[in-house]
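Single chain ahead, by itself, as structure tokens, in the form predicted on its own.
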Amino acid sequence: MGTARLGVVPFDHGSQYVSARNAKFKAFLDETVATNYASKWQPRGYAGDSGEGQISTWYVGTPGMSSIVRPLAENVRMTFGRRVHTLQRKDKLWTLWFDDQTSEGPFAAVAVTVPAPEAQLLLGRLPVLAEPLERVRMQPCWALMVRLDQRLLPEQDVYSDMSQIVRWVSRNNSKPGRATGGDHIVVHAAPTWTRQTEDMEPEAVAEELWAEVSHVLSLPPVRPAQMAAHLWRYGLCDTPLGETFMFAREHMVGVGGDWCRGRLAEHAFESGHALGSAIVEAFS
């Protein structure tokens, strides 16, 4: 889940909604909604891929898709904008190594939440936790963000399966909480396509995506007011771990993350929660 701006304009150009099955994770929305970081979205004229409406209830965070996870980091100290190199264990105790080479430390314990393929190669050294992770496949996805000064797609807010192009477009601003004026797009091109171009410049992607979309949706020729696009590189799963987590209590290392069970931000909360949950019961 996130929330990237063009200019002062918010977009959701990741997850596009979250919806619930487990009432754990029912019970947290619920809370969300409550207390106005989330709404429920219902997208005029979507009929889904089985074309009988919507199945779940869709959620979104309020005034973006971040907003969700805003209650679960209140009174945690967070850093950004550092990334972690190596992890290195000393005395049972855990340094993090980041790629200016400083450091932060010492921990009791670490919780890996990153894709899989990233946690594999911070979890070399641990071959209980590295070698599983082989089997996770991820694919990446291209998210382009459209900013119009004028109403343009048709009436309806969402569109999926569009062509071998195009998996995803909405309309960002029929969220809740968004700005009414104009129209503020979000596409998610297909994953085989998203392979093929993900060398390419995002200039060139957002123009070719763009293109696609104003031809599958027979748009009037417009030039967008800004646009940008975005290569999620692990933004999907496609074979996900089978397990909701790992974690070997001798080294107080965990992984987690959605890809453990699928793609989903349910996913991504069972994990989290299970993964806390061990660490919390190893310290009793």
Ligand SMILES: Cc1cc2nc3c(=O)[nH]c(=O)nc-3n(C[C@H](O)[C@H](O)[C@H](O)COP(=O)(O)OP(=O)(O)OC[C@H]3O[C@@H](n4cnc5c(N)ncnc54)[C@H](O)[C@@H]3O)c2cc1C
Second form
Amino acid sequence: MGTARLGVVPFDHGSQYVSARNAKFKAFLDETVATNYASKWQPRGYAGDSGEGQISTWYVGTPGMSSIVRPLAENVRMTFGRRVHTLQRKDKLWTLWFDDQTSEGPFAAVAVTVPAPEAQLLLGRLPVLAEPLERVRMQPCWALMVRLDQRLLPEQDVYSDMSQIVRWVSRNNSKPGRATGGDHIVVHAAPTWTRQTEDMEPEAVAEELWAEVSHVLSLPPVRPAQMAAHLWRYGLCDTPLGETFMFAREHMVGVGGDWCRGRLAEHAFESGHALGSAIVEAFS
Ligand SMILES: Cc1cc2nc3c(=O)[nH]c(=O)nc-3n(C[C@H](O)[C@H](O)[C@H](O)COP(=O)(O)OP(=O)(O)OC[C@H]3O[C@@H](n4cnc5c(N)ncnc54)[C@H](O)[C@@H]3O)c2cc1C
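Complement to the form predicted on its own: the form predicted together with the named molecule:
The next block holds the full complex; its first chain is the one shown before.
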């Protein structure tokens, strides 16, 4: 659900939109729209997620996808940009150790909500949680951000499953509340191609992906003003856990994420909500 910048232009380089099947998530999204953290997006000319016209309502954060989670972060003390490498349990309390050898805590409970392979590393000493994580499979995904000074894409705002290499192309500035002028394009590569190229330099990946997009959309040969590729190493879940979350009450630690049930933001919401409720219940 991240937003990255090329120069001053923001791009949604991960999640493109969210949709809701679950009533609780729908109510949350409607609230974010009412409070201007999100808007509905109706891309032009797309045949829809059913192939026969867009069936679900697509929501996007405004001014970027990451705005959708802002209401959840109000009144919460948060620390960014520090990677946890160890969870330490002592006297029934938890301490979090970071890569820079600093720590936070003690805490009465911990919720681990990182991708499954990283959760496995953090929870290695607790087989009751770590072992089931072995069955989860996550695939990498290259994302390409392209800034063009002129309009170049044909009228359609979204294209999906274009070729063996390109899975998604969208005009980011067709979303509500984005910067206008030119075309700001997000491309997602297909999983198999990403796996084959994940060790390549991002600059070389950007060139290859842009050449493929130009080819499949028959674009005139135009050099982008700027472009950059980003690898989501644990981007999309292939094989989910099959449980909404796991919580070890005797250790007061739980684990959740989209990969518990699927690969969408809605699955992350369901998992986080259920794990949070289990932790609150354990305290009561
Ligand atoms: C390319 C792409 C396109 C997508 N498109 C869509 C879409 O259109 N619609 C949709 O609904 N979903 C989409 N998704 C999926 C959606 O982004 C995820 O379902 C959602 O972000 C999962 O949320 P999460 O909180 O479970 O995990 P994440 O969003 O993965 O958050 C986990 C966080 O943990 C941090 N972290 C990891 N390890 C550590 C550590 N050791 N210490 C501290 N922090 C750590 C990470 O940096 C990250 O910020 C897409 C995903 C990708 C990659």
